[in-house]
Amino acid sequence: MLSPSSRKRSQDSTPADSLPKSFVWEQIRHLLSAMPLSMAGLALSSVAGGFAEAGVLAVLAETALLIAKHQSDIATTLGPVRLHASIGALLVLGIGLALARLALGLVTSFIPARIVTSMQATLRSDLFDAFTRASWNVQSRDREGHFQELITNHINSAIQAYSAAAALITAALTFLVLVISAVALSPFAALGIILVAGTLAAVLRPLGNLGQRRAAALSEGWLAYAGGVNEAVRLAEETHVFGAQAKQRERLDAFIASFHRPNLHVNWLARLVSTVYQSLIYLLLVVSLLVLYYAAPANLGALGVVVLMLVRSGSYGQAVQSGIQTLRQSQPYVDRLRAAERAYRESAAPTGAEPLGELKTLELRDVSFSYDRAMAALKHLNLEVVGGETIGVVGPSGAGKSTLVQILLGLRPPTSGEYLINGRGVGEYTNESWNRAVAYVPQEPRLLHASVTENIRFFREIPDDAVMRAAIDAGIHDDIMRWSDGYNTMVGPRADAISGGQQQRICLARALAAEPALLILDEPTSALDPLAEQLIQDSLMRLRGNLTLVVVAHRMSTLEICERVLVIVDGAVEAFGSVAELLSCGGYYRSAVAASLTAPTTLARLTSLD
């Protein structure tokens, strides 16, 4: 149910200049608040990674000096450490070394494929928890696919931001490690590395910002598209029907080239970073090298395992810069999903506290009800109905009577008026109470790929003799035994193919499954033959006295099962009565009898009343 506060709230759009400054930091501090533990464990083993590849390229730099010197041993100072060793010596250090980083890399390498594995079920999970508890007044809202691109295409995206969230750490922190040892060996050196570091952090931020606009523009396209696709499978029938494939497909491929030219600069602007970088860390080099070379020329072993550090701290450099990069491409995405779920969580009304019990009076007092606050769907409607009666509702397309239905399902709040179930206002009963209460059967069957029994049960907890009960009733039963595998039988989209009216009594059997107090039809017999029209009445005929029946029709014979019907023209009350008062006062119910051909007992009462 919905809370009468419930506020419209954009889920389309989220402004650039709205976008968070620090995404980077939040994303690493959003990572360290869900996954402490492993975040803790990938920032270790980065560290000693660090260190121990420090270690190897101070081995390979001496030990490579030592063989070109064609010595077999060495006595020098690296930094703060006094080295005396043999070459073999100093091979056994290197591949101690070698294996310790090999270890450590295969723990900074699970680590981060556990972060992302983890953070994208959740993600997932948490976006689908929030849908379900928002109101039908958001959801409804919703823009063909919208829900479907954003729990896929989006989350796959926005996981791009923890995965380099977590690379960038571990790359930022073997960099961290591999200035602290540059600073041990010569304090140029690690000045040299900052220079390249901080040079090429200033030279790519540009490429950075135009990267995460074009990622904006990119998420719009996908969210579009996939309200494009979505929509084409929904009219695939008739679209063959009408031979409309080629205009279809120019359709679909008009939103395709939407967004071609910001995801071929989303994916340019993603490699050209990583070439930018590569080759001006080489000029950065170069440079760095010639200070180190007249600054400190005597240790030559030192001079090599500065050089070396350079090239690998460029390495790591570069990886910081796509780390940051992707983390900043990704953020649109993660701004939108967040804005979803917000919007989602905040549009759920909260339970009342008293329990429903026994329907004992339904009733509308003064209900209006607006989409857009421009034109009412609904006008002062009054309506008082007693439990257990059975009410119809008719009037001509778009006069409010899907409106009226969503408002006595609680799916909607009316825009003024009250709304009352045993003279208390709907919002003051439980959700779990109501939710058992009510039950729905809309115009348009809507089966689950599942079995006959669980598309009845509908993922409550049902018994199989209830369900099997509201298929008798539902006068369904017999066609079920019929089938090869009775109960067990698929059905659903794409599954074996039922008939329509088929289909209706398993929505029937599924709606008086929990034994509803509150039952509402939606057009039930619109579509349906004589025949299942019959069996759908006879069903209806059988429940009468036992629930509160509201029958929305425009066939007027559903409506003779009714001991009442309220006629809605223009969104207000035209009449409300019985069919024989309704028949001999005129107006609209009077003048739709007329033009059926398809009720006799009604024309027949028409025909005696003139």
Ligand SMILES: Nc1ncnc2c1ncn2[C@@H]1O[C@H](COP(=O)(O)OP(=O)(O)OP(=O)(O)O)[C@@H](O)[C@H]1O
The other form holds:
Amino acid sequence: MLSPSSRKRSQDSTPADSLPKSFVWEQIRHLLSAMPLSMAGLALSSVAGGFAEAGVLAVLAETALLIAKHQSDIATTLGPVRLHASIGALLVLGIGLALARLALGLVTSFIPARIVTSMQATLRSDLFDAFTRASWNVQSRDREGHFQELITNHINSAIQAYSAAAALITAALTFLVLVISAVALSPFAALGIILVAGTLAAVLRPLGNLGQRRAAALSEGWLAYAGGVNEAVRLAEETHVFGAQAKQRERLDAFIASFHRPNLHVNWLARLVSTVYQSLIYLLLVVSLLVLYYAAPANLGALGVVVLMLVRSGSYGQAVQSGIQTLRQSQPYVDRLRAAERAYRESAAPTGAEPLGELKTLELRDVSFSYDRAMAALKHLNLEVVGGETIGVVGPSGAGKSTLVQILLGLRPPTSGEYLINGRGVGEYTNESWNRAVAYVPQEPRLLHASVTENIRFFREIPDDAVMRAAIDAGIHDDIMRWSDGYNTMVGPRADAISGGQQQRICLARALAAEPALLILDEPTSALDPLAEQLIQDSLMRLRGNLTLVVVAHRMSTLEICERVLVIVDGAVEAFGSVAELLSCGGYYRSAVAASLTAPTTLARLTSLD
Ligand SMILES: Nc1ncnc2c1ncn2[C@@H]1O[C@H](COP(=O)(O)OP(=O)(O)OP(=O)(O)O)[C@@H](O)[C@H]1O
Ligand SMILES: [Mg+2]
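Counterpart to the form predicted alone, namely the form predicted together with the ligand:
To see the whole picture, the full complex is given below, headed by that same chain.
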């Protein structure tokens, strides 16, 4: 978990720096290719709406002029159009055009909503798809809360890009139609509109750049904050015990404070751009009117229309500007999501072609593994196991046992060396047959928030009787039957019905349920009382010979069922042999056994009781 201050460095290299400059066009192109029909509908309705609006403006201006002159008929030219009409006909035409614009407005508001909703669903489902395909190596490197933040808040912020792109299209096309209409009426007016819009775009560009940089810093801030929140929730119990509530609050407040400025700037800039635009446009409108008055004073009706069009173009120009601003501020979010999705997808291990049948041999050939370049967690491991053997793994804390388990499960490819099953690289087998063949009980049991049955089944097709058999073998069946809803009892993180040992046995049942060929247990009895441990020991004894069993254990008693025990010290094999051989040759195993023997005084007391 990064502290707020340590994030400073990473903020400097936000992904926005590496983004293509034409982000706005890229988003529009993306929408065009993702939803061509909707985009075509949006463009058509925007253009038609623009013309309807231009018509309404023309009718308004001419009618106002008629009323001002106390006339009832009009004979005028609006650009290329010669108009002869009564005031009544003009008003009917105006109402018709206004209604048409309303109908088109319904379309131009519905289509962006549809685009945003469907893009949001697509982004969420694509990102989750990529995450589930990613290698464990990449998934396990994510900062705490990172993925959760990406798939919730970051997608919400990124989706603003699509919303803004859709709004931008409507605004830009309507603006264009008004410009075209203005050209027809008065080329001077059109020139005025274009000049005004161009000047404002140039003036506001630096604000856009600044907003984009601040949004990138904010995106980084949200990720760190999400990590802090996740950690605080995970450690809530410890926080109570150690009375660390105040410090936790301070810590999260520090996260919030660390991105207060970019947050303020992003929010302010988003509003500032519209305000600046509005103020400047009135200024420039007055200037344009003066120019128009002196350059083309002939037709008062046309001048009125031009004035109205200038005002409306100003609004659409402002909408274009704020669309661009929103798009640019969404850019860091879009980029981060893309980078994450790319990293997840690129890490996905391709499935092999060979179906894995019976597991005959398992071999590690000169296998080393490093989490980072600095230090190897496993060094030049050589190991040969015959199918059906029961192997124990023992070693001091941090020796590399869980790392070895992850290699054996195929979760992490060795940094160097080979992992062979039946003489072939493990990657040559189909993922499906490999997943069916291996099972695992992790060091820390992790449950779904679901029924006991669903927890044991774990998304696989396993019939109820096999679920119950697995529960019996794992020594949890009797406990389950005592719970109010039996196998339908809801369990899961923070469900208070079950203890750590019961969780561990549910995980063991999960591992046994599909009758695996290779079962790996990472300290399966660490949370069990001696009687529950004996139950597990008995079921492991019954399983012996039916499958290849690898048991990582701190308790020496667990290793008694193993035919051979691998001793790992400091990432390297210290010894590999039967319990008797290991006892005779000394080293870590012998000293661990000696340390685990019951204290002599307790033994003496027990003997005297007998
Ligand atoms: N995800 C990780 N990233 C970086 N280093 C790690 C990671 N997991 C483990 N390590 C390091 O690799 C080494 C071996 O760790 P590992 O978890 O395999 O030990 P272990 O033998 O299982 O210990 P324990 O008995 O305490 O469970 C340790 O030095 C540990 O700090
Ligand atoms: Mg471990």
